[in-house]
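Take a look at this one chain, the form predicted on its own, written out in structure tokens.
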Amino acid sequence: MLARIGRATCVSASQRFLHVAVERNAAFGQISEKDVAFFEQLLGAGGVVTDPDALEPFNRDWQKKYVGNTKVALRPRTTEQVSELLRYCYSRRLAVVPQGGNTGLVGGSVPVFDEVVVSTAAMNRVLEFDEVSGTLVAQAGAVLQSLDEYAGQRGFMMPLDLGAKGSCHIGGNVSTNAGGLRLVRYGSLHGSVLGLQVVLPQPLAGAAGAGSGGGGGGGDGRVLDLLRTLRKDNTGYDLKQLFIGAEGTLGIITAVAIQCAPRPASVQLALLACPSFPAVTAALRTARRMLGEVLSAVEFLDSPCSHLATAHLEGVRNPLLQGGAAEGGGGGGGGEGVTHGSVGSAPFYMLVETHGSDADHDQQKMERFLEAVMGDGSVVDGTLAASEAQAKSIWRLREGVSEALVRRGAVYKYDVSLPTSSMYELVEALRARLAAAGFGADAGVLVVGYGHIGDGNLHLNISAPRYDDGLLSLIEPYVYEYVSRHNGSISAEHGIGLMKAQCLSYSKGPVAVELMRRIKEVVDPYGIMNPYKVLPPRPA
């Protein structure tokens, strides 16, 4: 059996992940034949992965930036199996990494060393749906797009939408507090998640069988059962909030109850060209004023982002360019909707979307909005999608930026919140800083910005031919210091993971960080849950 799982004792005592050096915790156990035998007895051979080639997708993130060395990945099907796995791992002090769709961007869902991967992929069933209230209960491994399609057949929609919706899991969405494209309308998961079922690493004293309200847990007290679909429940601490955004450092989410929204009968989408970033913010103000009750998304991307998407992704095009042609490649398409104005490439583009119940009414509102922003000069060109296919094509331009950046080469990704009126100044400041040091466009380095301007979320990306320590030293900690000076957040929606664990103090003060550490120590005293992530180590 050791031949299958490899030589765990060969794991290096330390690893460097781009900008962060991490030492393996010597207190953690290492996988043995006996461990694998237990896992196979519990899950069956199909629930235990030990083949090195089959372990590759569990050990590496999709960007190929973070690489671990797990010797075993587990695929439980039930909460009870997860509870038994954590009971065993806790007794052996085996570190555990919960993993959903592995679509994260900060190294939070892959092992750092030889941690045991617990995948929720086999836990993908819808457990309950209330067609009156629109509440949905599903296992944590259900794919977001599949859940949206399930809800759509019943007249509802999931309250979040991500570019990775075809592969991300709802449990991972909750664990990272994913934001997505329509937070401006449907809010964050802190509001739409109604209940959770979570397996804790250690049993809580006196919890087994306690109470009759269904929230005391089960088995040996490891299962925290908060899986209710109530909109109002004001009984004690709202414990589920602890696990939304905790990135698996406190326990493994096994099921989620979430409030779905009615599926809109009318969806309007406009792609707009703006002459400057102040013009983008002016158009945002007008959109809030004129489209308020139906406004569902407001996105922006700069011209280099548009170029990257059209150059590196097959079939992606910008319909506002001459003839709808791509700036640097791509193409294909079909006819467009109503187009106003006529310009070449603009410095910035916006996507403005509405969700409503009356198509005629909503289209009139959108056209009046477009007339207003073109009249005041904040928009110089625009097009309204005339069909669902055209809308998908426009969204692909925006959602494809992240994929295009990865295809171009090395990419340093930063997900920050800043005051909306000045958020693009960070892009311009960093672009000038890197160019002055010889890392400009001539060196193949691009600094680009896009994101959810409706909620002040900037995705700052630095694209380069290769990863370079000299380039990184100019980016960090400069970006985090800039964000801190401007009272922003170093993570708007991607989480902290491994990438930003050493940088939490840029957004949280010492009292907040210490309180987080103490909560972690109470829930997970051995520190086996997703170690090296989220929280910085205590000062020596």
Given for the second form:
2 protein chains.
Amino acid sequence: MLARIGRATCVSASQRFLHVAVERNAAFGQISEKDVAFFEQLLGAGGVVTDPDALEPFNRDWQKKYVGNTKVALRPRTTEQVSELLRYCYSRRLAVVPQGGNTGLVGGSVPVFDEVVVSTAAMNRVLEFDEVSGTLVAQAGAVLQSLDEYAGQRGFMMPLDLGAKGSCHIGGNVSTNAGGLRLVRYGSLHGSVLGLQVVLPQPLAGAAGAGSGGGGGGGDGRVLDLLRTLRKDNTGYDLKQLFIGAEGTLGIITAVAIQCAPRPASVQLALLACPSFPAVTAALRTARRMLGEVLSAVEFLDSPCSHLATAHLEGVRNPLLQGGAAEGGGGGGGGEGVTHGSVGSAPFYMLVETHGSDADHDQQKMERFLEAVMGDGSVVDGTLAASEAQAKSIWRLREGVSEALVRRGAVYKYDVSLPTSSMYELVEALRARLAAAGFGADAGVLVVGYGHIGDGNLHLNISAPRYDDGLLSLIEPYVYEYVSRHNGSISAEHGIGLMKAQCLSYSKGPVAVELMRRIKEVVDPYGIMNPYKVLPPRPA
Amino acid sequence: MLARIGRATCVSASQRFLHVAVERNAAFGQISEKDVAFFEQLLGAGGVVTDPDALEPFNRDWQKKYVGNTKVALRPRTTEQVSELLRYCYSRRLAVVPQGGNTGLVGGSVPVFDEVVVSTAAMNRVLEFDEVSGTLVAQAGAVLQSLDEYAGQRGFMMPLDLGAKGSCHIGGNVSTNAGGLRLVRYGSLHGSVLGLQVVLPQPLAGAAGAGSGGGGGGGDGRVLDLLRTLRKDNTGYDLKQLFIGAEGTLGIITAVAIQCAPRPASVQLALLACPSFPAVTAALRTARRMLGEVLSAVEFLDSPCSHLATAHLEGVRNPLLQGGAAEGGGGGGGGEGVTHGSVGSAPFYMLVETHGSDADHDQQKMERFLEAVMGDGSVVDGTLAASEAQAKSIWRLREGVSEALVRRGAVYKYDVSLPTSSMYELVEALRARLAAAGFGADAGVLVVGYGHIGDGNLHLNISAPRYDDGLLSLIEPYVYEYVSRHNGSISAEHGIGLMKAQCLSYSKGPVAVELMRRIKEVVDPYGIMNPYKVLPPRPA
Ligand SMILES: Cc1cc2nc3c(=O)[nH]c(=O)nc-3n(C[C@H](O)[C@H](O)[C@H](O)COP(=O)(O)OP(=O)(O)OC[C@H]3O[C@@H](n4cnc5c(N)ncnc54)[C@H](O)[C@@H]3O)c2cc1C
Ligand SMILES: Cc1cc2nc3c(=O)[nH]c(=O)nc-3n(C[C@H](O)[C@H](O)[C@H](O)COP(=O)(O)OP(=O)(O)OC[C@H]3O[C@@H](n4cnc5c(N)ncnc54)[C@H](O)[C@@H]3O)c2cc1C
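Starting from the form predicted on its own above, please write out the structure of the form predicted together with a further copy of the same chain.
Entire complex below, previous chain first.
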């Protein structure tokens, strides 16, 4: 097995998506038998994966788009083990990729070459829950949905929710600063994360007593212990914020303290059909005004997204359309309407959700809201979930879009912030641009838009029968330039990863990028933490 | 005038409060006539203050406790001027103190020796307001209350509110990560600040075209332009977070973008009397449950605080007590009850406020809440403000406590986070400790507690006839040790400043402190930004 380990000359599949070649950093060490022996001694045989088949899921991302070539994946169980293995990797200059649920969408969670994967999968314990204040402390590998269920049994809920909740880890959520479906109400992780424990690649303080681990001093001086559950703490720079969204390039998060929200006594969910995108934004404004403090989510999807989800996923239907199968509309191939706009359904759908403490009050507010939007024509059809099961099924329509896109074939994903009122113009402009170049619906290319409209966040996706460099070069840098011109962000929530590391300057100026680099160098002088990701290489 | 400028040998008054001497850093330059001439040429004569009388308010803090000895205060009007003056100070190694409204409570906003004061007072313009999304962009020197009025005229409100709102600047609020009265509802500035523009002491990127200023490149490479109004932006490290709460030690914030909240259609405010501290926390839990999403503030003050405010401030009364003057109770000297507990009134008061979109719903919720807390005995008396004027007058009782304390004499202020349920035990323990050492109520020493109980934040204050080192040595390090032992924070919101720079390690471990130092060194290699503050000196 170890014979197969050698210089990683593999050209990562991901390079196809970059327009730029990434070269392996020759300063990094290469895994040897001795290294594997050390890891096995530290973690036990069960904590070290070297079998090529077993390594495959560690090497390949959720989209099957980025494929690395690691020879070893580690599954530590404790902070002390993480600290010890980072000490070792640092001394051997072995590059490291932290991996949570591996649901990231920008190629950040898998190796580019032969980086060591450090998975948090075996670190999934809840460490503490305060039933009065709702503060939760968990190891970084706890799965978001399990934590939400745990909190739910105690009258609380996690302040974030997203389509990947069944597999993503809380440490991965924090590392990507995941936004998700309820940010509009519960805010970002920069506000709700109360504390973090992070293992740094480099020791920053004298070693504490041998074997002490954790605590203030922090093992051998590389454990940054900021694991508090205080709502307020202004003692020096708020260092934890640096790691929220750092995508594993500054250290490995081993535990997270987070403020849960009280579980709402009353939940309502409406699915609405809107005749145009301006109608969607009008309904959003009305929702803000009339649902006020109970509004908990506002999502939108265009009609092609609805069709994709119902066509490609088992049991998903759009209750505003007659019969699950009949909705193919215009009659495109493969059981889905690949034409745009003429699908015999509304061009846009919205999900509007409320969370409140009083069902009567919430219902009254929802009724008045629905009257208002139906009255002014911003909504032409709608349905209110009558049960939790119906609500789940409506959510599945929205949350299934990502998965449906991946099942359909190749997909180019962009996740941008733009001024809400004109957000959809990018979808239309790109659709026209691609069609004009022969990549229209007739060629099987779909340009679709959906996302967290309450936060000004558009998911722009291009679905195609196969990956095609010609198609890609029509999309990039066009999309980034468009977003930059409109003062948007080229990554609202998915992050930069490998996918956009060369594109950071579309959203951040040279002073900001240089400050990021210097912080990276201070924390990780050898650059072993998740290399090639997030920061563009310094110009020569 | 310039003849009086020389080596600052002045022993700052603040040293008395530190138990530790601070020595002027001899590497810093000293202001010369040439420097003043440069500043006058850059800012005009009106932008440069050198007259000793006119300098006095720049040298002295709000509590009149920290007094510096600057020879020059600057009042730039634009980011370009700030950039230019920092370039100059950097080249001359002149130390700099950024100053906003100078309402900070930890000696951070005034010079320790002869540092140059850079005031944001002349930078108070609103730059942009989006009437649909409620995003506001303003220069750093805009006064919080003016911004709230500006937003109010457009249907929005600032997401933070605090007693000093009439004088504090938004840049100062961000630099101290101010919490305030409504954090329980609108969250911390780490969540609501969308963007910042910061001038760094050191250039980090090549100079842009001469005179270009602002923009991506940023003047001469020291303008960090993160001034976006996007709700979501995950493009690299979230650098703005570093400056939120950095207390001027990393650069000068010149502009702030912030998410305003919709102004509530309905506001209610109750003042409640509670028979004990456990009753206060019981009422808090009930408020959380029954007021849910409309709860916007939960404050508490003990009876001595109420007495202080009514005794020392014009027109302030406690509506739950009969007649303004009669409430002196126990009959202590100076028109106030200096005894504890026996003041003929309830031992604790609470303010409970709601912000909602529907007055009927909110009233129903408040009525049910009041029934519940009166029913279970956690509240024994209460009043609901019947008008905005009454609400203002109740708020004045709570917000006036700080000012009343300062008027009464010397005051030692501590601002800690502790587990809510046992928070008041610190007040009682310290009261007993001081009384036992001869610093009881009969000696004119009051130990009082109030604060943002909804956030676990206690303001512990010791009021005394005069500052006394013997008294101080009974308070410190006792308070810090107590807080550290209970896993609290020695500064919930006021920050570290000069007051607690030597005490940071009560709340942060050595790895964290070292990482802060390294970040400071990367951004400010000569240490000219607000020296002697926040970070303890490196052990020799
Ligand atoms: C169906 C689907 C829906 C999604 N919906 C949303 C959405 O609504 N909102 C949103 O924001 N995102 C969404 N995402 C993407 C999102 O980023 C991830 O789902 C999630 O936050 C990543 O968590 P993870 O544990 O899978 O992390 P991974 O994918 O394993 O890792 C993501 C990044 O974080 C790093 N990392 C992981 N764990 C750690 C750690 N412990 N310490 C340091 N670094 C670490 C990795 O190196 C990598 O760079 C979605 C993804 C899918 C597949
Ligand atoms: C009556 C009263 C009530 C208060 N209530 C609260 C409360 O409820 N919650 C709370 O959190 N605080 C409270 N405070 C303290 C609080 O920190 C300040 O009122 C406020 O946030 C500071 O703003 P300022 O403009 O006065 O800043 P200053 O006092 O001028 O400065 C504070 C710190 O920030 C730095 N600074 C100021 N401006 C800038 C800038 N543009 N760039 C970089 N650094 C800068 C200074 O160097 C200093 O270190 C209160 C103070 C008073 C007097």
